[in-house]
Structure formats: structure tokens, C-alpha cells
Amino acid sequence: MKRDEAIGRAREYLLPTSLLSDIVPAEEGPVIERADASVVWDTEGRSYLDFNSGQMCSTLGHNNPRIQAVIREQSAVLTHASTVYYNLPQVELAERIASINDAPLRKSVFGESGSDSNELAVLLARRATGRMSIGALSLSFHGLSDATRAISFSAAAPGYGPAMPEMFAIPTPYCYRCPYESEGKGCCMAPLHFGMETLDKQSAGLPAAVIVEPIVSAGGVIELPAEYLEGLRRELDRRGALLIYDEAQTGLGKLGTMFAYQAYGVQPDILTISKHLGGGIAISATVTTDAVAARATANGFSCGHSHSSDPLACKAGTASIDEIVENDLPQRALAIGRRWQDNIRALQQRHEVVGDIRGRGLLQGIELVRDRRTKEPAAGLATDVYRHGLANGLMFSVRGRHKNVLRFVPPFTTTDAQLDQAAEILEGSIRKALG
């Protein structure tokens, strides 16, 4: 099927998503048809290096050669069961899971996304706590079902009708764009107590918990600094409150750790981890301690979906996990960003709008601005660099408050060789841009 006629289909019997709709709708960007690897090939044979690892769930490669081997094998054996008993994929993943977290991280309960897992993360804060407020980062994502849509902050839409209830924004530490006008370490501190002053007033009684993001990425690839997260896990013991960390787009090897929390020092009592977990399967987990467990379970948690472990999504999980530590994918992730980041500050030095480089291993940002001194946005900008390097075989993505931040999230099968070609796709495609 070619191009035309897969768009004339899609137009007559898809419901758009809208996701990109003011950058790139669908129907103007290509028809995927294939991929391998760290490519992507559409339905007219053109190429294009995938930065975006699919929807961030193909980070492994696309077509992983271990993950197409489990399927297989799982396949003829068992793909689906009863959620009301245990499987055995279902309990090899779990313990797996543990091995690669630190303790007192044990307990796992599965979904089938990432707005799976972070409802879940809510639902066991709030039984744990018996408490009902959560805090979430003003920029931040964390799905878009309805209840995950009301702590997704950098995608709020109006017309939704009211969200639902207990859930408050946060000030985000946006050390480029810090509003305190306080330079160097402590900057931050301004939003976290800010932050938690305004959620103690929201609150009806003491929070339950705070979800954060160690990287924001939709919101513009914005790394929180250790000394806020430190410092929230200090105000949240002060009150009895609970730290969620949605690992999404940072966990399983990305930022050259197994987990962000390893990375910063500063453990929370809720993960969650999805996008590349299944290895391109959809599969999602929340993770927790005993006591949280404990407390929750007494409570009356509970929860389960028609698909939440199903056991051939669980054998994938499990094979993902064992492609990422027996290939050690985290130093790859490393070297991958080392590369990547060299590159775009060679390219900054010759071209006044790339304001500000950041990101760690796998997710990396760079925020485009009219002006270095005064930092004004240079969304308009952002916006054609995209097109010009969609058409010219890279996809990435635009992001952040004002969709002015270039975000790139490529796979670890990711070559120097592509690495480099990105760059210089990338710089074609800001000259373009700039006329």
C-alpha cells in the first residue's frame, strides 16, 4: 500500500490523536511501514534515523533479535491469562525487577503503560496514606488517560472539564529559565518551598505524595537538580508524604544508570517504569517497598486490567531487562550522549539559537532562543527545524513550554556513524530554517 491510498484509509476510518498536530499533523508526515534498528523506512522506501526510539518504547532497537525470540517462543506456549491468579512470567518479572532496584524496592504490580503505571503509583499512595493530595511538577507528563491527564501539566488542554480532584501543580526548578533571579546552587529551593507551601494550602490535610519526573521530559528536557530533589524527599518525610518517581523516559539504562534515583542518591517509595520495559511490548510496572505495600494492602488496594500480566508481555519484560544489564546498555547510553553532546556544542558555537544543551545519555534537549541574552523562545523556529529534518530523514520531536526545546531520544543500537549523521542533518536543517 502506498502513501496516498494508507492516508485516504487513515482519514476514513481513524480517529486523529491530535499528538503533534500543530507541528506535523499525520497526514503530512509519513506512513511507516518497517524499521530495524536505530531506522525507520515508510511506505515509499525512504529512510529516516528514529530519535524518537518509536514512542520512546523502542529504545532497545527497533526488531530486537532477543525480544522477537521470546515472543516467539512464549507465543506457542502461553500469551494470555487470568489476572485473578499468578503466571509464571508474571513472577519471574517481578523478582527480576527487584534485582535491578535497590532495596527496600520489591513489591511490583504490572499495567500495560505508562498512565497505567503512574494511576496505579496514585492509587497505592493514597491507600498507603489514606490521604489524598498529589503534587506534580507544573511542566510535567505522566499520561493521558483522565486521571493521569490532570498531573500532565505541560499537556492540559482546555475543554477537558474539571480534572480530577485533589491533584495540584508545583512550581518546576527551570534553571535556564529561573523567574527568582538567583543564579548558581540553591536556585532551586525557591520553587520546592514555594511548591510545597502552596500544596499544604491546597491540600485537604497532609499530602499523600509528590510525583516528579528526574528529567522532565515533555516539558522541555529539564534535569532537576539533585539538591531539590533532596530536599523534597526532606519536606515530604517531614509530613509523612510519599516520593514517586515516574522513570519512564530515564529508567532501564537510559541516562547511563539502571535508574535515575541511582544516579541522584535519592531514593522514592513509588516507581514506575513503561516505555521500553516490554522491548516494544506494552507492558508497564509500579514498584514499591514492603511497608508501602503493607499499608496499602490493608487498605483495600486493589486493582487489575484484562492485560496487566499477561504472561507473553511479562516474558518480554524480563528478556528486556537481560539485554540491558548482560549488554551493560547503560555505558553505551553514556558513550551515545558523550557523542551526541559534543557534536551539538560544536554546533552551538556556530549558531547563535541553540541556547542551551542538556540531557544525560538517551534523552537529550536543545532549547533554540532568538537571543542568548534575553533567552526569548524561538518556537516558529523550532517548529521548521523539524520539518526540514523530518524531510530530510531524522525524526525527533518538539517539546517544552513554549515547543521551542529539540528533543532526542535515540536508541542504544545507535551508531557514532548516525550520531554524527543526525548532527549534520540537524545543522542542514537549522540553515534552512534560518533562511
Ligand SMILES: Cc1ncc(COP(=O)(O)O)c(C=O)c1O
The other form holds:
Amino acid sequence: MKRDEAIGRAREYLLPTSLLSDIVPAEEGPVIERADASVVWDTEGRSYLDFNSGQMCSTLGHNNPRIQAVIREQSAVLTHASTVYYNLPQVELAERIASINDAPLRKSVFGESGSDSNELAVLLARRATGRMSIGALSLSFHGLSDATRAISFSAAAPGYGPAMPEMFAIPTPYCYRCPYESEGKGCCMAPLHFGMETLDKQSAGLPAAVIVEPIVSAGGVIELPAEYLEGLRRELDRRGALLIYDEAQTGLGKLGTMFAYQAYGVQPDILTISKHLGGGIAISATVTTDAVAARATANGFSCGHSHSSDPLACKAGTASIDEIVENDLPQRALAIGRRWQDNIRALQQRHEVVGDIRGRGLLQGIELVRDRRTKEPAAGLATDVYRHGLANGLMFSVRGRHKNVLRFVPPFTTTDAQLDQAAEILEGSIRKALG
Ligand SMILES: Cc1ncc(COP(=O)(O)O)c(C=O)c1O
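One more: the block was the form predicted on its own; return the form predicted together with this ligand.
The complete assembly is shown below, putting the previous chain first.
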């Protein structure tokens, strides 16, 4: 089927839902037909370097051969099973996840998406502490189920009705645009103290937990400073509250360690993993300590969706972890990240509009500004760069509070030649957008 026919049928039978519809509506973009490693092709045979890794779920590279093989093998044995009994791939995956985490993060429960892994984390924190209130960063994105929409402050949109109660925004330590005076310890301590103070005042009793992304991804690729996380850990410990890390975008090797918390040295009580956990197959995990698990279980914690322990998805999860460990993909992420960073730093030398460069490994962003001194956000320009990039064979995304951050998530399979080619396309797109 060619593009025109596919778009015609989509108009007839699909609801438009794209989060980037204000930048390029789905029906103006390509219709994707197939993919291999870091490249996707549309119905017209045009190729694109996929610096979005699909929806960041194909970071192992599209159509990873090990994932293909386990899908073939497992689908002949057991695809789906009851969630009220254990199945072998489910047990194996839980043990494998414990093996790549630091003690005491050892107990897992599985879901099918980033949203449900975070919804489970909130539920778990509430059941374990017996408290209700949850804090999340003001530029957070944790999913679009109703519960996670309430803690996705970067996606807040009118018209969805009242959000789930007892979810509160705390300020994001956004160093490039920090509105707070420095307290002499680095400006990130001010958002921490204001955040905890407002959370205490709004919470019904003490808070249950705070959830953060170690690099705030959709909010604009904002790296949380280590001292912010250390301070947050201390503040939560003081209140007997839990720390939840959503590592959908930062986990499983993308930043050079298996998980971002291992590089920061600040451990969460609950960790959520999704995106490329299944190597392209839908599966997520919520991981916690024996102590939190025991408290939640004693308080009657139970959960489960029909597909949440599917053996097919669990097998893909274990295979994806094997692929990451055996091929030392965290090191590969660092190498890709260094080369990409060199490329975009060179662009920054040549183009005033490249205001800030952030992120590491396979999660990096460029904040575009009209003027480096005033930092006036260049949102329209980011849209134009995106459109030119797409027209010239490069896919990435546009995120951030002002919709002026270009976000790049190339797969682990991306070659040096592809990184250089992407940088050329990007520079050409910036030049065209600047007219
Ligand atoms: C950090 C983070 N958490 C959660 C989610 C939601 O994941 P899903 O779309 O699989 O529900 C996303 C999606 O992009 C995300 O970036």
C-alpha cells in the first residue's frame, strides 16, 4: 500500500492522537513500512536515520536478531499465561533484573508500558507507607494514563477534568533557566527546599514519595544535578518517604551505566523500567527493595493486568538484558554519545541559535535560542528544523517547556558514519530554517 492510500484509510479509521501534531500532524508525515537497526523506511522507499529509536523502544536497534529468535522460539511454547500463577519466563526475568541492579533492589512486578510501571510505583509507595501524597517535578513526564497524567506536569493540558488527587508539582532544577537565587551551594538546592516546603504544606500528612526522571526527558533533556538528588534522598529519608526513579529513558545502558542511579550513587526505593526493556516488545517493570515489598504486601498490595506477566514479553525482556550485558552496550552508548556530542558542539561553534547542549550517551538535547545572552526560546525555529530534518531523512523529536529542545535518542546500533551523516542533515536543516 502506498502513502496516499494509507493516509486516506487512516483518515477514515484512526483517531489522530500524536503528541507532536502541532509540529507535524501524522497525516503530513511519512507512513512507516519497515526498519533495520538505526534506519526506517516509509512506503515510498525513503529512508530515515531514526534518532528517536521508534518511540524510544527500539534502542537496541530495530528488529534485533536475538529478540526475533526468542519471539519465534517462545511463541511455539507459551505466548500468554494466567497472571494468578507464576510462569518460567516471568521468574527468569525477575531474577535477571535483580542481577543488574544494586542490592537491595531485588523484587519486580511487570506491566506493559512506562505509564503502568509508574502507576504501579505510586500504588506501591502508597501501600507501603500508608500515605497518599506524591511529588513530581514541574517538567515531568511519567505517562498518559489517568494516574500518570496527574504526575506528568510537562504534558498538563486543559480539558481532561480533575486530575487524580494528592499529586503535587515541585520545581525542576533547570540550571540553564534557573529562576532562583543561588544559596551558595549551587542553585539546585533552592528548588529542592522550595519543593519540599510546598509538598509538606499541600500533602495530606507526610508525603508517600517523590518521583523523578534522573534526566528529565520530555521536559527538555534536563540533567538533575547530583547534589539535588543527594539532597532529595536526605529530605525524603527525614520524612520516612520513598524515592522513585522513572528510568524509562535513562535505564538499561543508555547513559553508560546500566541505570542512571548507579552513576549518581543515589539509590531509589522504587525503580521503573520500560521503553527498550522488551527490545521492541511491550513490557515494563517496577522494581523495589525487599523491605518496601514486605510492607506493601502486608498492607494488601495486589495488582495485575491481563498481559502483565506474558511469557513472550518476559522472554524478550531477558533477551534484551542479555544483549546489553554481553555486548557491553553501556560502553557503546558512551562512544556514540561522545561522537554525537563532538558533532553538536561543532554546530554550536557555528550557530548562535544552539544555546545549550545537554544529556549523555543515547539521550541528548539541544536547546535553541534566539539570542544566547537573553536565552529567548526559539520554538518556531525548532519546529522548522524538525520539518527540514524529516524532509531530509533524519527523525528526532522536539520537546521542552518552550518546545525549543531538539531531543536525540539514536539506537545502540548507530555507526560513526550515521552519526556524522545525521549531524550534516541537522546542520543543513538549521541553515534552511534560518533562511
Ligand atoms: C520518562 C518516561 N516515563 C514514562 C513514559 C510513558 O511510557 P509509555 O508511553 O510506555 O506509557 C515515558 C514516555 O515517553 C517517559 O518518557
